[in-house]
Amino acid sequence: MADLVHRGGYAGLGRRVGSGDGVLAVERAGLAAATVIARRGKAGETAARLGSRFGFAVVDGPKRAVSAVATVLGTGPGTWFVFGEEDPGFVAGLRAALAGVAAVVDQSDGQAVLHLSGARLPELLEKGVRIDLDPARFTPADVAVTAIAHIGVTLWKIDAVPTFAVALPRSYAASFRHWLETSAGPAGLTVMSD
């Protein structure tokens, strides 16, 4: 029997639209991902354990915490999205660390993650994101759970360049790529895997 191979939501979909230089979308394939939901009354303890596990402060709110091994995104009260490099033990280790205080659901094969950058990115995001992404208001510490082109996404800013990351259900990857191509067409778009 052949080993199963992880394929990202954008595998084989790399291409250029227009000049290709306005927006760059890079798929982050092979990430381990989990949803963490604190048990009633345990949000503070869950945040503390997450912070202890990865070596940074985690808050119960729409904020991002990041280190070399993990990114923790606050997505709702007592709820986080946790990403790490592909490792079969990543989610199991998270479950062990949060035993008794939170539920941990493996999302590794269910998410498509893109890093978006480029000179025309702010113009592109204005076409689909209905929240204020002004750099003074939406910083690299912030996270938003919102919709782009009627697709539920988790959006966060990686740096001040700006580079944004967007995570969405893998089953919507082709629809989201269609929105990217249509919206970024005049500016140019390149979609590729990392």
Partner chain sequence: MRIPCPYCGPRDSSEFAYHGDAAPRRPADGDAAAMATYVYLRDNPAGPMEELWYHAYGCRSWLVVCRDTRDHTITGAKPVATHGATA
Contents of the next structure:
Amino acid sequence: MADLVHRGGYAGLGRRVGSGDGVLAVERAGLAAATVIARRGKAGETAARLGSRFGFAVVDGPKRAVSAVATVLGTGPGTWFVFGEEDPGFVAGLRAALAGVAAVVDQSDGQAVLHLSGARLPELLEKGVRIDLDPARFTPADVAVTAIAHIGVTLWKIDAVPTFAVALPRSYAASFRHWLETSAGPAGLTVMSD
Amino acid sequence: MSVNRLATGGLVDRQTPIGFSFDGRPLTGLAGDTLASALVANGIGLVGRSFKYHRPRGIVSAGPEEPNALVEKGRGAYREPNTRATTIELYPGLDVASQNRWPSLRFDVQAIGQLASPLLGAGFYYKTFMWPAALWERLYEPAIRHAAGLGRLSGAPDPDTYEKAYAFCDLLVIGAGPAGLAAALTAGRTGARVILLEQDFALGGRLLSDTVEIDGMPGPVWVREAEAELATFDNVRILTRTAAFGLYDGEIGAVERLTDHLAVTPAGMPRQRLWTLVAVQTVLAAGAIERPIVFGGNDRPGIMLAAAMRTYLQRFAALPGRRVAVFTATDDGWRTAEAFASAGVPVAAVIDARRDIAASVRALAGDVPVFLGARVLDAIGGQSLSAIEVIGDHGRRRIAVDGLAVSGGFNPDIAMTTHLGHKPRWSDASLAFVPDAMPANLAVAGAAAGRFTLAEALADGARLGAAAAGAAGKPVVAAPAWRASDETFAVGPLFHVEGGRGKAFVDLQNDVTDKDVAQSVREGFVSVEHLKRYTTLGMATDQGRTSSVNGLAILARLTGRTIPETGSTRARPPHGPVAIGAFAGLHTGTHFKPTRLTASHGWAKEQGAVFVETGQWLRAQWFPRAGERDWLESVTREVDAVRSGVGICDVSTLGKIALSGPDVGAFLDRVYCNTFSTLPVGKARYGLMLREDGFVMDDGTTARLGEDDYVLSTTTVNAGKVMQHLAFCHQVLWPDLDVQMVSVTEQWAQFAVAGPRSRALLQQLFGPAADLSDAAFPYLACGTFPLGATMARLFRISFSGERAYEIAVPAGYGDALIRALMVAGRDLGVTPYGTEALAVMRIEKGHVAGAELNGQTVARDLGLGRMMSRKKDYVGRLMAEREALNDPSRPTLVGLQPTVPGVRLRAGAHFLSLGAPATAASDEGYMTATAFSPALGHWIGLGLLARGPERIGEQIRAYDPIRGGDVVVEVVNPVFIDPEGTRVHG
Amino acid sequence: MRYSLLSLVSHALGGNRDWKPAWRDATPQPSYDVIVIGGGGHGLSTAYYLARDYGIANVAVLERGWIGGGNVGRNTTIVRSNYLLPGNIPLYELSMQLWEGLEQDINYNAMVSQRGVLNLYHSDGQRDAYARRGNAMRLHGIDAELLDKEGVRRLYPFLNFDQARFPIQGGLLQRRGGTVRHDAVAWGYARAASDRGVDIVQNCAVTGFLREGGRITGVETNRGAIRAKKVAMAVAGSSSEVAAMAGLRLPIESHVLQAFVSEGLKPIIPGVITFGAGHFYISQSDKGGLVFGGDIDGYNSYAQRGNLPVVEDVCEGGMALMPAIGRARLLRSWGGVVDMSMDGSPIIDRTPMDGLYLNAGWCYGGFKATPGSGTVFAHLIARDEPHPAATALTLDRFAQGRVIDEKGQGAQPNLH
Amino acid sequence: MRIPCPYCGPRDSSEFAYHGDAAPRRPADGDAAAMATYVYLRDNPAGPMEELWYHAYGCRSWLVVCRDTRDHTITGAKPVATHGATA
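Structure of the form predicted together with the partner chain, given the form predicted on its own:
Below is the entire complex, every chain and molecule, led by the chain shown above.
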């Protein structure tokens, strides 16, 4: 029987543009991810169970809750995107924990995730993000599902430095990298993937 | 130093000379110049030619309202036509050329057209060129086209790039003159988020041109201090060279010029950036534009707006004339006389149409001869101004001048206040349109509001800046109170001087004269909109800034109405022309739309695959091999391989939607015309989805993975549409159903493994532990099998008609899986195949696809009427039952084959009965898809034919005149290969 | 007063002081044989053909603003008859033929310019779809040519052939298609209709209908009641509003369609190019402006203006197709309110109310149909039966399922 | 045009797909004439209108947005789930 090697969405797309200094984009490959959709009338219970599983408060809204093992992102009414650190049983465990209250759909390979940082990041982001990312208005507690350069993305903030994370359907990774490179322009960009 | 440059003063840097060229002539300007000011300083008055009569024209203004001085900037692919000399910032090597003239600017043969000008009045072309009709396109129109137009595009792709950006703020200030700076300072000091836009490269507006003081400081000094203070605020962002061009619902568009002023563009730097700005409050502080006066010969080079003359003199230290006169109906015109006098330039006369002038204004002229109650009747000269003829109490008098400053009043720059449909109000005091009803969250300050004095501008700015800060929760503690001069801005009504001998231009660029307006009125074009369209008044590149109000005033007088009764035309974005490239941003060329790549893309590229766009996806179309002469040979080989051995095709692009919940079965029964609630777990079924109007929307296979878990597949192109439709059905139609759904298209890499040896290949892949026997895994089974570190989903479904499977793994393993499949199938002769072979095989099997699922067919047309359940309700049921949609004469799916082997069939051919004339009445349908069938050795086709199923065996014409084809074909069963369906089990 | 070069010269010699109004600005009379509501292209042409073809000149055209101020004055001036479906083709081809003789007929140069309309294709599937369409045109006796990539390149060498997201494979060309000076169409018909006795009444807004029993017998206006034997609506953009005054609901939504023009440029684009994959079409006017447009904004609107995302979308399409226009500047935009029907095709029919006739639902196609629409609508009004070129454009086709859906989008107007 | 998505906050209209009038309700009783009316006929008002928008590039909710078709003024948006839609 064949064994298969896993590749992230940005595999082979790593590159340095210009000075490379302005913005750093690092792929987070190998994360476990799942869409969690509450059953009819069970949004509150789903949030509660998600919270108790990971030890933080989860609300039904565009908010982020995070711990060492999991990140829960509100992406729609009664719907969350849950990321787990590399743990093969993460999604199955989540499914068991939410049995009867929510559908848990494995998306570990569906999304390509980048962490973005660097001194020129804010000016890069404003070339694609059509929502207000002012630090007072978009905090590490916030999540936005939106579009960048015609590509649907989930965007959240990891820290106030700021470091942002952007997840998007993996088939768009190459197109998204084009936006990143072009928009970084003279500021420079480094994309790192496995 | 250039001939007309003052030795001192101005905001130019005499230490930094800048070489540039105009019509190939090398010239020198200074840092801080615009092209226009540098031309003025070099004594160049003739800059361009007009649109219709090719009249010689000079510089009229000092800003973006410039109607005359348009040039081509740059060379080759960088050539940018119609660029206003007044907005070009001088840089070393700037290369500009005049336009709309041949062979030269000084000698333009088309200027001879002026002689025929009595024939070329308003709307002349509507009245002639009709005989003979054939000559219109061959002779008349090409001549008109050639003479019209202004600058030339290069015809080469724009070599620059553009980008877009989005920003949000509490206060957006448009214009950094005194009012705008006051607003930005007031709000900025509170910590409110402010964005300040200025189209010029320097902040200050009129403070850079006028000799005014604020708090005892000269204008430019106060501006410098304001700029320095603003720079200390993190919450204030200043965008210079940035023009707001449009107020839209909830957002404002602006364009920033990033490199147009640079001799060398830094690598990776776009030329322009399109901003979409969202502001809680916007203050429009765009100032006002001076209005010319219409009189004979008012287009002679050397005649300029009075405030513009002052700008050249005081901001740029450039002399627009060596002996000038001022023709004014405003107090402001007198300040130009004063400016010239203090610069030591002889002022020949101040001519004011008014008689009642304040003493303080009268004093500005000093001992210059003054003519009150007088007018300039005619300007005399050719390519430059030589004299003016003044009429007044003294009778007529000719005064020799080479420059004339004209001031007819000020038009507040209010276009943005009308973009959303709000109408301005005519002010009899200002003799101008001023803002009236206002869009939400927009306020107007200073001259843009018709409040012209410096003190008013500063007060407006402070008040509106404070209000915006307060609204943002940052109240102003101590309101600023700047002290400034309170100059007078009285104005008298003078739009038009009648009786001159020369042509009197209302719209300078489009050559619309007072006579054209009069003729339009005679012909009944008395609505302001009719006048504009009939004469093209106001439709030039200055968008009517220098012409509209004068045109209205003349129209009003001729029709016996007041100006407000006459009305005004509505301004629409863009306010100021904007490069088309800027609106497109980086979405050009191959990046016009995002491209989606499957997990096997890199592998397919390695194999030399030819790719095809399918929606946003790129799919392998075929895999050419060395020695193959054309695509048909490659595709034929791929089809043969599948039918005789095993082939692999990436089908990841098909939409995949995971559905779960207790009511999934019920939900699927409502969205599909066939039934899914009865589908056993571990089984897949083909489904057909209708629109509510009864036509087919999409098809695909849906599998039941668990009691409450299904995975539904869609066509590649319709994936998004189906997802939206299912969300609609769930959220809007049946919110009571407990269903959860999410797209998993991206999660799974999926490959079809098809052909008689497909099971052997998969067995090799999965190893002996997997039981893939027909007993354990029959046709239409689905299940999960371990594969290395992951689990693969296996579906036994077939599009080709052969024994076939689809194997899906998490997309991260997709690349590895295609390689593993190739290895596992090496000894079986595995062959990758693309969409073209896929299409051949589906046609051979009579399966419908995009060509038949075109939104114009119902299930019955496709031979799928039996799928429509009679036991349940579903989307589209009632509408599909309409009689007209069940008419047997509707074209219905059939197969077609040529009666002479070897003849090629082509999709798009229409069907005619043999012997029927080739007319619309004979049209009986059309060929939807064709392919060369390797198995049959000839071309085959699918088509929709009226009463098709009844006509099997009949010969008909496949009529294809557009490709010169006319083929006799036989109507056959649409299933060409294995109609009994045994091979899926083979 | 007949227009000609001779009259132009003789007026010029007289200092152009003797020109007379192109049409009479009429005051409404108490009653007419026919009232046409709407002084746009369709209303004016209907009145002209009523007078010319049926001798019915006791006609008033009622316009609430100034004539030609609706969609006939805010479109991209394209004329063509390259339709697919037999329900549409005859009308648009009738129209095309009328364009070809229009100027001599109405003695007004509307600058009908048959410079060719090219629809580009980018895939085998689109090629076959255009072949189907071209063959349908040929079956109706209409010129159509299918060009390959090189054929397109010969016509338009400056298109983006090599660096394209959707590479050009060829195009469907209708050489008889082209452009017409849109405002002149309204003015020319107004003048010709007025010369035949039609009353053109501007600033006259219809506020309601006069009824006797189930019959419409006239209209209420802001200038008083006006009676008529027959009342015809040609108010695309406002069809639902006017129909509602008669108690009718229509299969129509009002949407805004933006259009754009650049600064004047020396001739570069000889014909009309349609880039379907990029939602973009373009031509160049005789004045030199690039005239272009794209999709509707996509939401119901009566505002006669659109929003920035669509401007960007259109220009993205333009740059993708012809990157040479990047340095040309967009000078003006405008927005027309169009009737979007439920199948993308127009409606020309009697209504359930006796005496009330409907001409509506033109989607983007109204301008090119102007002469044909007037001709068939006049026929319907005069004869009370549909013109042979417009038998399929009925109001009941929706309920019956006889829709004429060129794009196959179904009952979703913003997708047509 | 900024649509105040109740879940995501104000977003540009380009993130949404438009469906049209929210008033028509799908008839459930099998009446073909009523279904044809539902599918094809619209009030198409010039004025305030409740209409369906889908937040395709956001939370994927169908929303009922109250918007004036004369000037595009939006006075509110709510999830369709609270709109009282019925089968």
